[in-house]
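The chain below stands alone and is given in structure tokens; this is the form predicted alone.
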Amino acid sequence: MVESYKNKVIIAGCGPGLKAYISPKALYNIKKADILLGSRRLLKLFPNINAKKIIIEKNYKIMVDRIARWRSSMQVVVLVSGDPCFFSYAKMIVKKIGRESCIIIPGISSMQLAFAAIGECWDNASFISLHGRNTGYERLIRKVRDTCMVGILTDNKNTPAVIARWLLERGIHDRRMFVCESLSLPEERVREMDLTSAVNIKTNGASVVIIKK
């Protein structure tokens, strides 16, 4: 039995990156939305797509009330980079107008493109996002020292080389960290160093870290 979608809002996870890795099923209801939403980098993925473009920036809390309104009436699917379950504004939508309304379809987060970039099994791994945040890094200091891996979404603000730094000044210095940046993307680019190192390096735009013990 088919399940019914009507009056519930999609929210696809569309990978890290390049369109080969957005599942099939997430391809199918993004081809038969009314209203599709997302960053401009994702809507551009969808040049042929005939639904009503709309783009999320930093409006969430706008956006998630017009998302309520909307569902009742035409089909929504919003898009999400890497896995919605995984650090995204998919829980303000859940949030909002409650699971049983919303279909979540999952995707491949960075975070697990980087474990398999450097060979790395992740399910004994720590998790944080520093990404559009202004805290956390005491909690990432924490999780550093008890845990034997760490995987950090990172931003142009909170880069490597700032939390090598912070991890230094606590007296830090055992680790390895990785650095992976464009997963999936052909300018990807995956580098290892010790965090003294690390404090140098120079990165375009958002990357994934991961420290290691």
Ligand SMILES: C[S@@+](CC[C@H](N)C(=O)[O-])C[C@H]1O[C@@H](n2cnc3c(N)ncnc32)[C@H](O)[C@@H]1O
Contents of the next structure:
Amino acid sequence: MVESYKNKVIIAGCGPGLKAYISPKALYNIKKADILLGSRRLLKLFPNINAKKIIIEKNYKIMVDRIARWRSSMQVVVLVSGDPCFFSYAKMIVKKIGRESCIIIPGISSMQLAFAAIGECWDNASFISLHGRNTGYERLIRKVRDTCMVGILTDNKNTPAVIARWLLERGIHDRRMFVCESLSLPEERVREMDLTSAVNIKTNGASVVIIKK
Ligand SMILES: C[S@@+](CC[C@H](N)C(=O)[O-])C[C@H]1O[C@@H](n2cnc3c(N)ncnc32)[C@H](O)[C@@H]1O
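Take the protein just shown as the form predicted alone and give its structure as the form predicted together with the named molecule.
Up next: the whole complex, starting with the chain shown before.
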């Protein structure tokens, strides 16, 4: 398998956290990187890769311009968590350099793993990300009213407890909440409760919430 992606940026989905969830195709291409970019956590998964490593955090807007410049002379590989086509940095890169200049290697999304963990199908679900957002709650309410299952990406402000409080304040009571935390990692925890109990729930790691009618 020799793959040559001249002038293209490879965006590799790295799954929910456990290295075993990264596909062989992503691993093969990550090994060919001249420049490897990603969060501190993702870069730590590849201590033996002989590439220049660049941490992406608050510098993500500047890095998109650099990625666009570097791609003509070096193999740039960007690591993203979960699946690149599900609420990720890939969108910004594709917008900047065009989809014909990107090779996107899918990954297992935290959302997929959350549905697997609770044994439910996600073919009729709807999704929303509250990760890093100050808005979205009105949309969330609409989705919860209209769909049987809603998968939500959270963060440390938009926590499962905050989400539960919001739903109750809008008169939504008759739902189950699943809180799927640190999926695939040793500290993984999956809990099910009603919304009233969820108001007091504490989480430590990244979590996906699923609301079920
Ligand atoms: C920027 S979004 C990236 C989503 C990613 N593209 C995906 O497909 O999973 C980050 C959010 O994904 C969720 N997440 C990522 N890894 C997770 C994990 N191991 N366990 C639970 N949730 C996770 C959390 O809601 C976190 O705030």
